[in-house]
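One chain comes next, on its own, written out as structure tokens in the form predicted alone.
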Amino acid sequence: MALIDELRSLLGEAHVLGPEKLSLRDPGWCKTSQAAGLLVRPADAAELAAVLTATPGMGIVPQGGLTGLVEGTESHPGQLIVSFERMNRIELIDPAQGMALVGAGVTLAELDAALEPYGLMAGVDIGARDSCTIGGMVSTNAGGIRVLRYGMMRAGVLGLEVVLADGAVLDLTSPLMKNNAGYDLKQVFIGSEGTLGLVTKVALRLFPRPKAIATALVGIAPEALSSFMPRLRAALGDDLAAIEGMWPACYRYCAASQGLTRLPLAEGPGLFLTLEAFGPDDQTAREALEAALVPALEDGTIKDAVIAQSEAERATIWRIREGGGLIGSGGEPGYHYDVSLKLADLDPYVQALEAACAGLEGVSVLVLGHVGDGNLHLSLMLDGPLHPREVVDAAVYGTLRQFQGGSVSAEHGIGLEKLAALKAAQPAPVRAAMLALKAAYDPENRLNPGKVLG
């Protein structure tokens, strides 16, 4: 009780939640979410750091929109669950300069209906955007659909505000695009996942808005994907936005889980490819994605193509790859994973895939990804036999062993699912670095305890 105290003396009782009040809160993906059973709400950093001051040891779980997928917002009783939600506003919006400055409670989806007056956006979208946070996007690198373009969220950060396991808060929230001041010390808490400091502002480079966006959805056969993509490169240059990839029993899946029966490409010959282009307006977009498309056609390398003529049918398009969100939402029992090949590996990888898991009694596999930037997302469904984790790691990682440079997460980050996959793949030098930089940032382990390393 006397802990409980001087955190509402901190920051108001309203800001305080024990166990009751959070067993009526969503605990999003991770089901443990709020097992700690008390959760403080801090206003800005100067709060945040009062709060690491007054809990000296104690175990902090950092939480933003909760749509993480490796249970890193996992907390236990004894810790103390940090949520930034009360850090949502948008200090800063500077057109000429081409930043936002925003507390890291913001969503994504309150970022780009701020910036759309501007003509400008994040270059970061992910289908969570109505949740996801932009300090979580930070901590967790999050990548999306428009990577290709864009960059990771590691492209797009120009500053940060940290706050330090000792109540430190670090002032990184330079709009310089140029900044060779000593270390790049935001790099450090990028990617982090909350384990060597916590965000509370981020400054971010903005982009100009597209005016327009042509889509198409491409059938081909898997071993073309290698000659196609630099073709389509070469032909759309910077205004080639998006590659995503559906292999064919992920496509039936996503379509009949929305009761989707007319589709805009029947069965093809095993890869449908999203694809996206900007443009100065529709005509224009769509005749430059037909002129890169058409001359694959002819030759052979792509089976089929259809290009959205409407709004309505680009939403369709989209409706059918963003139908992965779905997959295993109803409570089919089943393994989520993401990892990250080369180009050349990505079909060979699936194949393997599948192979190794022939054996497994009722296991099927649903792979979709970011083909473009050589990111896969499996979903190993069980219909039969609960088989443990384990064993179907053992399948995707094992596999995942055999194709030279591949990740084995591309964009969810380690959390506490993917911590022996990241032990086993990670070079002993490589590990002890890391363990060094936690050390030196977090020498108590206070800040999402156990998650990332261990």
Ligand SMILES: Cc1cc2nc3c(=O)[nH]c(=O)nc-3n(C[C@H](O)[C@H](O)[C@H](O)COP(=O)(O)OP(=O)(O)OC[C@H]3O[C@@H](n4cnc5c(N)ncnc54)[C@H](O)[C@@H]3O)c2cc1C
Second form
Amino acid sequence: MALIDELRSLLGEAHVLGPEKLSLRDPGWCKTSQAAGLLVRPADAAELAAVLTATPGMGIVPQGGLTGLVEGTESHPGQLIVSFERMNRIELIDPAQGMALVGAGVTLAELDAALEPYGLMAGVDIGARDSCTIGGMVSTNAGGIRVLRYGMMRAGVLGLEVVLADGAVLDLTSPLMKNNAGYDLKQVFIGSEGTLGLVTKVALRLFPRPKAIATALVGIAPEALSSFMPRLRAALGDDLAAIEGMWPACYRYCAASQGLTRLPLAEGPGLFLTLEAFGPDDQTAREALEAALVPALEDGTIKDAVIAQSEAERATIWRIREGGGLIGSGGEPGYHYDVSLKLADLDPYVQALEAACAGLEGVSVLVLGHVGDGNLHLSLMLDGPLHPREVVDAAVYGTLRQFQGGSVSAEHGIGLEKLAALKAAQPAPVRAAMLALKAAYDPENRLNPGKVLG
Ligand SMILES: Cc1cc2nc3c(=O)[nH]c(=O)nc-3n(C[C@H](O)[C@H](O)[C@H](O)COP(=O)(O)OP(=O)(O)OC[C@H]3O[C@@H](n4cnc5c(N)ncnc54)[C@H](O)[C@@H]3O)c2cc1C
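So that was the form predicted alone. Now I'd like the form predicted in complex with this ligand, please.
Zooming out: every chain and molecule, the one shown earlier first.
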């Protein structure tokens, strides 16, 4: 029987798509995601296991909401795409246990809408929330704007159901907070970008939704960041929910791209921080944020600050920050990066990168990031010669190597885009351990072949 017929007999005709139907689908952020020309939509782990058993040795490319930014969903002819879109059921919301059991294909926005009536949420929040799936977020260990408060995706995963390359189904969906019964296998699959196993179900820890959020925009000299952060943490404790940052050129670029002519802070001493603090009501949240900022203003640690007094003012502050997610979306040539460093190294790195780019004609550097997590998103815009990616990569990663402990990927993962950067940054024993893990879980190199390890 032809492969396509065999797959149709397993899943039903409607759930095996060939090249004609795939050409009509939105490829998402990786333009070659649909190039395999063959996609299956299993309903659950059992159907997915049957697909894997029926396609021995075939390369499998898992795809969630296709919002990944590092070409992790790229596929090519001869491979089989697995979509999780039919695994879109929220099976259980258990407020007493503080957990939900969710199909891998549920989007973050769908989950959030289902949790809202319970006054609960998943913690991690990212700009792609309407499309990204819980399975994709687990597989990339997504971060976002609330990592400071809730950690990355890994911190919220209580359990997983995973299908291995040989079709074995691992039920690791224990909802328990405490579970030291042998190796914690789920951790291996979180952040492995579909190269070790296929996530079909997720048990997630839930958190109370904040009752009120106060937002401030602060101007600070970059060298004051290291002393300001511990003071903020001490003043606000667990209510400190976000510290986002923008370097001046990026602040002005994003404000202009959002059509904002009157800026909440016109000028600053270097860095613009967006701060968020939770509270029991609007007034208390604002007062707590103010109490945290006033001493720092008085002793000159920060130079200026505005606290949003209304939802409209809050939205304006966030519009500038969210403008950062749109850099390059109008087709302006440039390359985009996601690195992390120690807090004290953030601005020295930016300065060193700008110096490294001074010799590259027409290259300008726009920097923003989840500063509280030491995470920078860099856009190197090309207003002149179209320098090849490798040339710009050399400036970004070469400069990063000058700072001990920096990472070539803070939250987006490796996919195909960062293979060379990861290989250059990894000590040989670390790489050997990763290759050994891959060989143990996927000896035939079937799962998302070529991604993460090359
Ligand atoms: C506007 C925008 C804002 C973003 N903001 C952030 C941010 O703040 N923080 C952040 O971390 N990321 C961010 N991202 C990146 C992206 O949204 C995340 O990486 C997200 O977790 C990907 O989820 P997805 O369902 O779209 O996965 P996909 O893009 O479909 O896949 C991502 C990777 O996971 C694998 N995969 C997908 N589903 C499964 C599964 N069920 N089992 C095994 N492997 C699977 C894929 O093969 C691929 O390697 C942003 C993206 C956009 C477009």
